[in-house]
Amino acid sequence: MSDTKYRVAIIGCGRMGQHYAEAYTTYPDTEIISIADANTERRVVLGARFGVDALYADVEALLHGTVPDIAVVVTPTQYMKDVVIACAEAGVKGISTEKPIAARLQDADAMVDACTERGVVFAGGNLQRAMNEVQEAASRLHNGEFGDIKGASVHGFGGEISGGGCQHISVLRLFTNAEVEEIVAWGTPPEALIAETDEGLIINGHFRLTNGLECSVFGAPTPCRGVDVWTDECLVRWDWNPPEIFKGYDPHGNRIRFDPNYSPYPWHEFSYLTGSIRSFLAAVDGNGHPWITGADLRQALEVAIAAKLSATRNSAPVKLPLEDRSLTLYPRPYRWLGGDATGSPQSLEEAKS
């Protein structure tokens, strides 16, 4: 942990926000001194809770009061780019954001260019990809503990391909060290596939991956809902929790859990958004990467969208990086637009505790 006691500012203070707030309230080289909300009477509530003064409407007054070392970009995924662009302009040091990144795929590769361009670490969000289990998995599948990786695959890549699929996306690609460079789908039901956004969408298919591998993809959960890799004597299945390892065979040809015994991690008290912030803090002291990146998000919405790009050409093979960069999938209007806008908003008593 760095001796630096960084300036953190969270835009964007609704029930996930906050759930950072409480976060970087908590570590002892972060301080929060400035929130950004839309929604008036709830920005009073937080500064009072987190006990922070410095209170705005936008990130266009956060950033003209004082410029933080940290920006924490929590916004509904429309207002992300603007956000995270005026944030890197501003210099701001480190920048994290949610899932989805964007629902246009230039819109992410401009906030990948912006703080790419100023030298800015760009985070991702709350990702499984950020346990330190799932890393440490990912560690050993590269160093070869387990063997030569010989497949993979994907379940219950559906619901929401984008919002909730970039999980499987962020640890397939983790783990296999490799990209996806081409899609074969198929989607279901038909009203999704015609529809703007991933609500409901069902997508099975096949990715090949950069490294060779073939990748089944069920939209449906099989008897696991996350990703499998395996080798020839190993088996190691992400399902939502830290990842099971099975080595070797028993007399009937079952395979054998294995104890991974998993190193312990110091930080505990958020889940795996813990791995997401305090790697991204080394990040930004200079020592390593972030656990989930920005371009990790853009690359797990890209694969959302040619995904379904390939269901909707009646199973057309769909190659990886795609050209057009203009092409878009919405999320569900609740992460498009947020909470107040969708008929959810969160009452001032929540917003108190």
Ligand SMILES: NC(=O)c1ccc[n+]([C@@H]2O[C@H](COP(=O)([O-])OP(=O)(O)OC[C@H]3O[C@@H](n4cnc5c(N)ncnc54)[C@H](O)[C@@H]3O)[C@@H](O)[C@H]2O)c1
Given for the second form:
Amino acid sequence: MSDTKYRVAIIGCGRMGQHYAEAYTTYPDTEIISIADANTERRVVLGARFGVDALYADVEALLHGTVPDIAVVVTPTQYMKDVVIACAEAGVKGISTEKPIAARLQDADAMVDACTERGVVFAGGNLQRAMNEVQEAASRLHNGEFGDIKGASVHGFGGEISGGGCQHISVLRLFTNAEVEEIVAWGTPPEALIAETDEGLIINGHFRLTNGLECSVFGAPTPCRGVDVWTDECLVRWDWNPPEIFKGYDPHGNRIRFDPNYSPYPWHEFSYLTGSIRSFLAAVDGNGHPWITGADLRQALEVAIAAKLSATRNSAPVKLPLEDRSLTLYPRPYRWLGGDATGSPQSLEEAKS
Ligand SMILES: NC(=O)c1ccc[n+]([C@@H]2O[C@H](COP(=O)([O-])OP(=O)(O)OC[C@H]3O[C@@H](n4cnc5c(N)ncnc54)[C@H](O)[C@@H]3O)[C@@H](O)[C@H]2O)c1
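Let's see the other form, the form predicted in complex with this ligand, since the form predicted alone is already up.
Zooming out: every chain and molecule, the one shown earlier first.
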């Protein structure tokens, strides 16, 4: 851990933003210096809860005050592009965002480019890819402990392929150390296939990866709901928890569960937000990369858009990267617009605790 005490601003401090604020007030090397939130009453409650006096209605006002070292962007997705770019232009050293990063591919590109051009570390938020145990399983896979990867599959890729499916895509890319380069997909129900949002769309299909792996994609739980990767002897199964590992077979041919004995880590009370934030801060300090980046979220959006495109084209193969960067897939309204605008606001009582 560095000796620096990072000055952190939270921009968008609703349900998810408050989890970040809890973590950033707990870590010894971070201090929340300002909060921007569009909801006036909630803002006041949050200032008292987190001991922050510098409270602003929007990112412009916040950046006119003190420019923070770290900007934590947890607004509804619709506002993320403008907020991320404003922070990058203002000279913030590290910016984290949330899922989904955008609806339109070129908006995600603009965010990634704005950070890359200025040398700003751009992290991706609260994703299971950043869970310590997921990262450890991936390192052990890549170190050859389980043998050469022979296959991969995605399970339960449905319901919201952009808003939630980015979890699957991010873990798949990590475990296989490869990109998705071609997609053939089938989508149901028909009304979800023609909708503008990803709500209720179930995608079955297969992904071809840049390392030659063919990955089956199951829209419904099988009953697994995550990502499987296997070698001749082992299976690594991420199913929304620390990955399970199976090694070898019993005399009946059943895989045998193996205790991975994952390393303990501090601040596990914040679950995988800890891996996300700690790797982000290390990267700002010059050590490595965030375990989930803004670029990872952009890739996940691209895969979701390509999968839907293939399904709407009668399962025509779609190659990535997509040439048409104007392609768009909206998340469900809550993610795009936030709770206040979609009839499920967080109460002040809830925001107090
Ligand atoms: N990674 C995860 O597991 C996870 C879980 C939940 C939500 N999310 C994502 O986090 C984002 C926020 O979700 P939430 O549940 O916290 O929503 P929320 O509605 O509870 O909170 C959003 C907050 O942002 C504020 N806000 C709105 N527009 C703003 C603006 N332009 N500038 C500053 N503040 C603004 C609102 O006043 C509100 O307090 C969404 O994109 C959602 O998809 C991710």
